[in-house]
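A single chain comes next, written as structure tokens; it is the form predicted alone.
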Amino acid sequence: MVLENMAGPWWRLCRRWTATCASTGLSETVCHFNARSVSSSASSLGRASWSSGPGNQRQPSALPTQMNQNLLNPTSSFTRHESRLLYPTLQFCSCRAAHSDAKLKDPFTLAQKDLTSLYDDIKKELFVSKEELKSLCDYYFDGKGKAIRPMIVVLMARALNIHSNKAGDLLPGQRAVAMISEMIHTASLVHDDVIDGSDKRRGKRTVNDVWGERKAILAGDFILSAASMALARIGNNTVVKVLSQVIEDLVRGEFMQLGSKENEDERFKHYLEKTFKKTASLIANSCKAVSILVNSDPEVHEIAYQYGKNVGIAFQLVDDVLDFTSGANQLGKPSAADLKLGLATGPVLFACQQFPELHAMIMRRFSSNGDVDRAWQYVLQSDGVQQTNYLAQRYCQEAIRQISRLRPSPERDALIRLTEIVLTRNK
């Protein structure tokens, strides 16, 4: 059953993924997808269950037809596949038991040879004179964040190059998009806290807080000066156009952030198409980049994309599940922060349906007093977080299923791995 034919309300669609999601474990698919990919190679590409339409680079999806097709471009016209890329597939992937032999690699372990210098090659490229500016901008590139972004890219880029018949080490456009990438990544970050009047990042005080808000956004603004100076070097005109969208759909979905929407369709839908600009974008073109400099398949862009694309809102909505179940001292940052700040994400959504008392709350953006509060046990008394769990989980099945059709390779396993770590962090 494809997407287009699902009747009802959208909440009631996202509810029958994350039922089945329930009886069908990441373990269980990750362990087929391993078993298989021995007899992976590159010629299953022309057997694929789908095709890339036109325009994927700038448009994340078309959505379900009952539901507006043409919502993110009204001008364009969709066929039926495209629908796939911004929600999952219904139609689930074999998790059948299957023996494998092969362990899955770490791929923090894997990555640590590439990322090594990444925190010194981003400072010189910041490299002022002024000494506060250089502080400013020196500030979160402290070599102590995840770096989740590169180390995704680095390890797309090299199972890219092996599947492509090349030696897996990194091209030098490739090093530079895993930098650009965290660049991107760390600007959005300032800019975000002084939209949010956000005091806390990482677990120490934010730009904003510490040398005030119009330093903070010069800073960030500098930030992604150098990130384009950067990405303009590497001499590859799809590159750049790929990348400057990110640029476009932060900003989109931080506008899109700071509205609500009062039919309960359309806002679970707006959430979504939100997560994928302020979060899921940023990798998945950061992962088509790195295929464009080694291979011209369209195919395999595909692939890439796809991949960053479903884990990126895997990775959003786990952290939206954390912001109920985490406490400051994990997520270096305020829990509930996201109600406090009136946004709605994935368990206050799932919630409204056992407590329709939150649409109201959602609407007035929890601005009454004790709104935050009730909202809070709401969620908690609801199966919210379960559900946000479950559809994170879906959208990893579908990150393995894509990045299972590359040849196989350590950097290819490392990233099915990686799916299963984004659904079991904690911070």
Given for the second form:
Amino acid sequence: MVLENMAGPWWRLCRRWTATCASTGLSETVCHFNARSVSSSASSLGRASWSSGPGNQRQPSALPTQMNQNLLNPTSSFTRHESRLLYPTLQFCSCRAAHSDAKLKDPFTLAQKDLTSLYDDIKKELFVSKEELKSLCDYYFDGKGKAIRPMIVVLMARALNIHSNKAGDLLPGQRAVAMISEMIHTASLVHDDVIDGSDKRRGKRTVNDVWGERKAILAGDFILSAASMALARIGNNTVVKVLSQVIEDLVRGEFMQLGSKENEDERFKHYLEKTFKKTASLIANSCKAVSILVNSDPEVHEIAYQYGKNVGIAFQLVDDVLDFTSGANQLGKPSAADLKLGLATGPVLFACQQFPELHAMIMRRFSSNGDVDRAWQYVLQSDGVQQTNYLAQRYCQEAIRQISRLRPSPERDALIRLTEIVLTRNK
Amino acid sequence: MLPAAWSRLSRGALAGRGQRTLSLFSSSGPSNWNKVVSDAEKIVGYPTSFMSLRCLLSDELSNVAMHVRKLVGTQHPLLNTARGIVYDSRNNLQMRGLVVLLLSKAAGPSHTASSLLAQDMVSGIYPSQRNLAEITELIHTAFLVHRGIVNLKDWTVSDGPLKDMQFGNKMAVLSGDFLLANACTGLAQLNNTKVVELISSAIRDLVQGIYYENASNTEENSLTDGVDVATWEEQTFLSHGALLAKSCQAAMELAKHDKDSQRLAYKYGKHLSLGHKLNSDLQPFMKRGMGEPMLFSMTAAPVIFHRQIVGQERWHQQLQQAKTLRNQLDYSKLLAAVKSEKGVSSAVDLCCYHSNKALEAIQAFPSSEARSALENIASAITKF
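Having seen the form predicted alone, could you give me the form predicted together with its partner chain?
Below, the chain from earlier opens the complete complex, with every other chain and molecule after it.
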């Protein structure tokens, strides 16, 4: 029944936002909202419950909002907040209308000043006298990463500080959380590359390819222990708990990739839960941590958490789409790295609705000869890519709805702008 | 410069090392040691730690267990580590946890903190200290598993299918990470950021120690760049001592004991670990006659002492003399060479020194059966 409460206001917001976007000339976003066509094709093909179109009340479970409640649960607050502290969505819509395109700050520019010394600070945390180990640990902190997690964290921290009437700079603890988020992320990348046997990342050889698996694992462990020490030095037990949860989620998410579910509904749930654990938990809990450091209101922590969670899931959904679409233009050949690893991501799961032949391939993790190519073809013939993109949009809309409850600030608006960047990025 | 056969041999010795680490406590005079440990276990109430139970029963590790069966018949080290966890768990693996508990009990209830209630103690140990003992074991086990990762590029066709090794690595990374992640969340639940920082730094030390250990175990290094005894002690502290020393200190911090108690607990853990490592390094050199000579590492304490005593040049000669026609090392010959000099007795002396230092540290705690058990453990590491 959550849905009936939700569907109405949620779609009102969506339509309004579309209108706002159109009037302010953000045409690039509008194109993401011609969801109608997707939805009608979806229902005409009789999709299973999770591939429902917008506003379709009989097929509710694809709504990000509902996933928030039931699947990826952490008590989301969907009742309307009339609290004085919070800014209702309607107000957001009107204030958005007042903003011009140019005023929506670019998140990268806005976060720049807080991130200039990020990699240097991380390298200081990773101090170790043994030179070789040091160079392994520093390898990915070369300033060439997008540092998207620290960026979200510092923007969120500043938005929350303004929301909480705390003027001035970031708190030292908040800055540390930004750094720690990138360290935890990198440690998990190093281990993931060993697990997946990858030899390339960000255009260079992976740690395991250069130094071997034994050292790569130790480097990952070292980065994690340094992150954990920095975390402890913040001196806040709640923050330690929130970010330790991330480490556990990352591993559990990795374990979830080992199995395939027979049942299709379960499979999609499993996929979204895995996505939360592997990607969104870090962003969500980092956002929550910077909130805890400045504000004592659990409702505000929840806004930060929900924004991070929804953006995080959207980010990964787009990533899964890019595995099918990026490189197709430049190289003429797709990477399909996930398929090769035996992983069925969003586009495949949606495509399986249209082409049941995929089911057997998913179950055997694309291990038979030609499976990867055939699955690839099916996905392109289906609207799996559009469906996944569409799902990502809805997570972004939910992220916007959440963050809009904070008091207006350039950083808050940059976080809104960021959701568009997440959806339109192509690498 | 060295033939592949030697590298295979040294790798074999490496894989064997993991196993030895698991069983090393029982190797030092089995009957005596086992009695010391089982007496000590009675003192702390129930069996040392339930970490194995909670973690071993998790979906994640049952999953790994299923997959590890596929590794039977391959040479992946994870198999031996897993075997060790199952079969040796009674006394050996949970040794560190036991020491943490005994020290907690020997130090007694808190005198200062009002938040800690004496009635929460079970067998004279606070629940948080029991959790810490579990976490210590989790971390130790995680690194036993991560030590067993194989470098795929070093693997040759004759070693078996590469696919098995890839799969074994995947399982080893995942299960080690799982144990570590559980340690992290467990640490957070202790609600003491000082302890989180201390134990995290112990993890960092451990990683560093294992990194050195790997580096000095690669064949070229172990033959040419000999480390001196001081460096050996430094590195051994990182790889074998820091975790126990810092866990002992953290157990005192959890009960709000003063800095002095913390320092003494740290000292006990440090010297016990070093003495214990010396004991296990000495094992191959203490066995008399008969049977196959045990393989030993070129970084074992008696070898390090020996090399320092005879000098690099003599050592190289001895290595050459110990080479067989097929360019393999004749370990019994090398063993005899080491035994003929003072390397072994120097290592024994150092072992006794650390045992005494551990005993000295524990004297500051009030006399109790827990303290006696700690004394017995510290004395047992000098028995061969």
